[in-house]
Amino acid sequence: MQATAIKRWEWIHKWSSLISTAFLLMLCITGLPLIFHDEIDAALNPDTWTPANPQAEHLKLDQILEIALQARPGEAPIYMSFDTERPVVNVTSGPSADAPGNQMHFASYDLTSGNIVPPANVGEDFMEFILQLHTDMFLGLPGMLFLGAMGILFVLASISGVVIYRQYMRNLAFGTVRQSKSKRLKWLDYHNLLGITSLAWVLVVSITGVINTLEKPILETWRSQNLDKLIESYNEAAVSKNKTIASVDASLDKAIEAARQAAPDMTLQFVAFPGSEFSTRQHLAIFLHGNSPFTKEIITPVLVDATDGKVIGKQEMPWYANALSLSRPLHFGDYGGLGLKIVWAILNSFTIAILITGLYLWWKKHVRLKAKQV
């Protein structure tokens, strides 16, 4: 490789690293507890709750919805989700179906009795703070997009680092650490060794992180294009966007059963009520997912008319929405249980070491160059 090309790669590596390092350190440090979010939650909030009537037949979802709305007079249903391990249904409501997140109310209900399930709040404020800092630094969409740009810079830093490593280590065995050389060279060798060892992981986590930062634009694109096309493809269901939000006159249980028949061999995930972000003003959007470790992240929405419970149609999510769904668990190592999470944590620690040693090496070089100019 020519000297000019090497210098170009070094310039890319230097500035992509320096610009992004502080933010990447923040992401790595906040990412550690988020990897073990479920385990931390289970430790802080041991599951001591039991259903009121374990042997009783479960209440209908229409009954649960009625109980939830009676407890919040004047509010509208927004979402209903389902606990996969307990007979619990979660209902989100608000002053209107299109209310912002800070006006939403979330409550969980026992399917065997309709009683409220006490929330597990110990440590939740701290974990929510960590998640928000990691996701958007409390800046909303601009913060998410900024962190996405930092992720792209980290990908550039990693690729350029491999090119430089290959060039400078071509006469040495892979992974060589020159113990007899200067302290700076040993730090450089450790920096390179950790970088090349964790390269695949760094690229996976960086790319999935960038995809996750595009969540809002991806969902908005899906809603404005694919959801509208699904409605427009059924002339009898075509509606004006200016119409008021429809009330749910149809039976929720029957609507869900109709959706299950339209998407057999899938599991119910959540329901978005008319007017909510994930539905239209006149339909229930019933989301189902697959049952295998891979397909459980792929969701399929089924639209049901809120007035009569008839299925309007279903549509597979577009590739970019599926990429988002698959990126979320992969980013935090949620695919393989505790073992994979431990591997993720170790590699995350490697990345912290890479960033710190990179800063050290840049500073030592900077000091040395300044000394020569004196």
Contents of the next structure:
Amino acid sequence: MQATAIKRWEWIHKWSSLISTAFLLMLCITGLPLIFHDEIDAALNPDTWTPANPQAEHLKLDQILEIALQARPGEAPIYMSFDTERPVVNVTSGPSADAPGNQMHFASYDLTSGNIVPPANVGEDFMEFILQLHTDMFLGLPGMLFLGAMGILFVLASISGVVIYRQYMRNLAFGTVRQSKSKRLKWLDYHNLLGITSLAWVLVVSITGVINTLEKPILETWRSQNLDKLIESYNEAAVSKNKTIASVDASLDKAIEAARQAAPDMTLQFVAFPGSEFSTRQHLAIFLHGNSPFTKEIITPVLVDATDGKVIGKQEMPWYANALSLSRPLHFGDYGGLGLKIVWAILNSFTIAILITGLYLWWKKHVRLKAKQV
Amino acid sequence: MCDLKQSRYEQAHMKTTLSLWSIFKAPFWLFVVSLAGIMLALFVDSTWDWLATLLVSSAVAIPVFFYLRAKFS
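The form predicted in complex with its partner chain is what I want next, because the block you gave corresponds to the form predicted alone; please supply it.
Expanding to the full complex; the earlier chain stays at the top.
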């Protein structure tokens, strides 16, 4: 490789790293507890709850919805989701279906009695703070997009790092650590070794992180293009962006049953009510997922008219929405059991070491060059 | 032991410039194995998750091995 090309790659590596290092350090540090989110939740909130009437027939979802809305007078339903291990239904409500996240209220209900299930929220404030810091630094969409840009810089730093790795390693065997040489060389060797060995993980986590930062634009595009297309195919006149949010007159149980018939081999995941981020202003969007380890990450909506309960249709999510669905587990490493989470955490710690050694190497070089100039 | 140390030293300070493949052979295979593990865990469940974890942990085991080797040799 020509000297000018090497210098160019070194320049890219230096600046893409320097600009993003502080933010990447924050992302790595806040990412550590997020990897073990489930374990931390379980440790802080030991599950002592039991259903009131374990043998009793489950209440209808319409009844649960009624109980939930009676408990929150004046509020509208936004989402309903289902606990996979307990007979529990979660209802999210708010002042309106399109209320922002901080105005939403979440409550869980016992399907055997309709009683409220005590919230498992010890430590929730802390984890919520960490998640928010990691996701958007409390800045909403601009914060998310900014962190996405930092993720792109990290991908660039990783790729340029591989290119200049060749220069540093042309006379050294793989894995060489010059322990007896200067501290700078030793740190350089560790920086190179950790960087090249964790490359696949770093690229996967940073690229999926960038995709996750595009969540809002992706959902907006999906809603405006795919959902509207689905409705148009059913009844063109039904598409009206200015229409007020429809009330749910149809039976929720019947709507879910109809959705299950439209997607017989799938499992119910959640219901988005009219006006919410995942639905239109006139429809219940009933989301189902597949049953294999891979397809359970992919959700498919069935749209049901909120007024008469008629199924509008089922449509596979577009590729970019599926990419978003797959990016979540691939980013947080919570899809392969505790063992994978531990490996994820170690590789996350390696990335912290790569960032710190990189900063140290830059500083040493900077000081040396300054001394030369003097 | 002495010979082993000698060969490691020679290996670590080669006079000749290595070819592109010699430099990237080990990183390339490590990349393939750890990426395969990351993807495999998406497609399998339960016991197969351990195989996926094992493949991804190669990215942890290799630097730890070289760290220990440098520390104790």
